[in-house]
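Only one chain is given next, in structure tokens, and it is the form predicted alone.
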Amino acid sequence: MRIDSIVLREVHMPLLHPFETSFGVTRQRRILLAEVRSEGLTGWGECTAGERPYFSGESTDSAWQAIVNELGPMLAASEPEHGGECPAIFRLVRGNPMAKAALENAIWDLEAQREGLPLAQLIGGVRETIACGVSLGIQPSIPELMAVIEKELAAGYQRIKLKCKPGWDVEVFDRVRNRWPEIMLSCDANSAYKLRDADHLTSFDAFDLLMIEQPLWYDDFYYHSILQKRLHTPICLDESIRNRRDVLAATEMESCRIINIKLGRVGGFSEAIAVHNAAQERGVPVWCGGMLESGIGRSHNIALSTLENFSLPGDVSASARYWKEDIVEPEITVSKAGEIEILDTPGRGYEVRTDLVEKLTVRKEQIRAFEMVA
């Protein structure tokens, strides 16, 4: 396919709610959207950096400087057919694996819309609705955590993620699982603890949780499989697998029974698909994570988690619980059983509303090809 232009915006989008994680609070996302044109279509990718290289060593402003600089003149230097081709026309630059598949994304929807298949289909998926839960923030007090769960069950989800660190943790699950003894519920602690905490991480399989997320350090697997012998819940790693080939190492190691597939950390959908195929070949469960996406990241995330393993409820919740007004029609709704109906429509599934983009977009770039010097 022609790649006509590719334009990149920055755009702000305010929260409904402060969402706090051991990282800090996040009121206000910098989000950077990807809009690749070709041949009377339009695809649309999103980077998924947070405002700080805290969750990895991305951010709005170095992804913003690697697209501009770097990845987008690649892309339009190039004429790929399948989005499966990025990785190789992107070979060149190390990581950088957000900024990636914001651009890569946006050529797996052309493709779709070309093709005229839904995203999901032409990825490989196979379900027709997909099981929703929901990750909640630190609250301010262990009561306004219980409002918020009672009323995210009332909506339907079918699994509570608590966010946790030293000193928001043990006491918080015991108040929760005994006013609600049979919900699914796991923790995510975003690398808060410490090996030297073992003793104090055992003692969250009181809890039946369905797992503890990323406990430790954010690029280990040596040290959760240390802890992973130790403890009877399973160890879900996210920030640590950033690939096909980390997958093989942590199940190689034992270093978690479950994996959080993100697309923008493993760069794309090319990588998330490898990643899903050696997960399911080695009979480790997947889930899609969540980054505080817009709707244009949100869709790419439904059309992922309808591969055969994600098999466990993602974080792939509605645009209600964080957006006023999000930046596609229709809003992405969950049903009362908690569950997303996959649209039929080629692409994404979801249109853009440009309107409001442009209303929202605080910097706008059009990136030009280059020569490739050899």
Second form
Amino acid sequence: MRIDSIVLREVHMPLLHPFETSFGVTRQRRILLAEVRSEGLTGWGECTAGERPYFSGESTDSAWQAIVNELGPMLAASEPEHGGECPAIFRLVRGNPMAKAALENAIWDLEAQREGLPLAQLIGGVRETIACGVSLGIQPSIPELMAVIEKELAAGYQRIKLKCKPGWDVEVFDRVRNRWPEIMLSCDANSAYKLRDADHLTSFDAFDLLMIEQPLWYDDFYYHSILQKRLHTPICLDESIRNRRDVLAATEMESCRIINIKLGRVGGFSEAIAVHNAAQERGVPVWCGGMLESGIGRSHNIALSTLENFSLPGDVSASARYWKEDIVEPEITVSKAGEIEILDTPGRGYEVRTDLVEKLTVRKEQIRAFEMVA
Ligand code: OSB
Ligand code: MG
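Having seen the form predicted alone, could you now give me the structure of the form predicted together with 2-succinylbenzoate (OSB)?
Everything in the complex follows now, all chains and molecules, and the chain you saw is the first one.
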């Protein structure tokens, strides 16, 4: 397909509730959106980089630079027929997976529209609904957390994930488990612990957690493998898994028993599918992570979650948990059974509210192909 134009924007979207993890608090998202036009169709991608380079080395600003200076011009000069060609188009640029994913996922959206297929179907998805969980940030107090859990369970969510860190862990799990002995409960440390905390982490086994997500360093397999040997609770890796080869290394070393897949973290649909397949071949279940996305990134996550090995509830929840007003139409909703229904519209399936996007835009740049010197 000929790339007619690429427009990159930064939109500002205040979260309804501050989101606190072991590495900080987010109150407002600064989200990059890529709008790619080709032959009468428009594909959208979202960059999941955080405002600060604390989850990974990327940030809204670093991704802006990477897209405007490098990746955007590369894509503008190419004629991809498939989203799967993007990794080769971007191959000279190392790292920057979230910046790459913003563009690659827009091409997948375009390809699905051109084929007249829902994106979920284009990638080989097998589900008509996906299972949803929630990720709950660190709260000011345990009673406030209990109230939030009560609300999300009543809304139908199938799994509660608690962000944790030293000082916000066993006491919290104990109170939650006492009140709800049967729910699917997990935790996510975002690398808040060290191997010397191993004794403390083994005490998490008492709470029948579905998994402990990324307890140790963001770039580690080895120390997680040592820790996993001491834990009954499965470790789930998020930050550490960057690509398919990492799945092979982590499963070979038994660093984890579950894998979280995020489109941005692995660089887009091509690598996400490869990660999914590698995990499936090794009998490791996966689930779809979230990065506080707008409806655009969320719609990509929904499509991804229809692949067969997404057998655990994801952090893909309703628009209304994050935003007063989402930028897609219809908004993303979750049923009382804790499921999102897959739409049968071609592409991502949720229309972009372009007027609202325009209103929320704080910077915008049209990207051109590198000048060809005759
Ligand atoms: O580690 O899963 C994470 C949000 C920002 C950065 C990292 C993570 C998260 C979440 C939020 O857990 C999940 C969501 O989008 O609801
Ligand atoms: Mg995580």
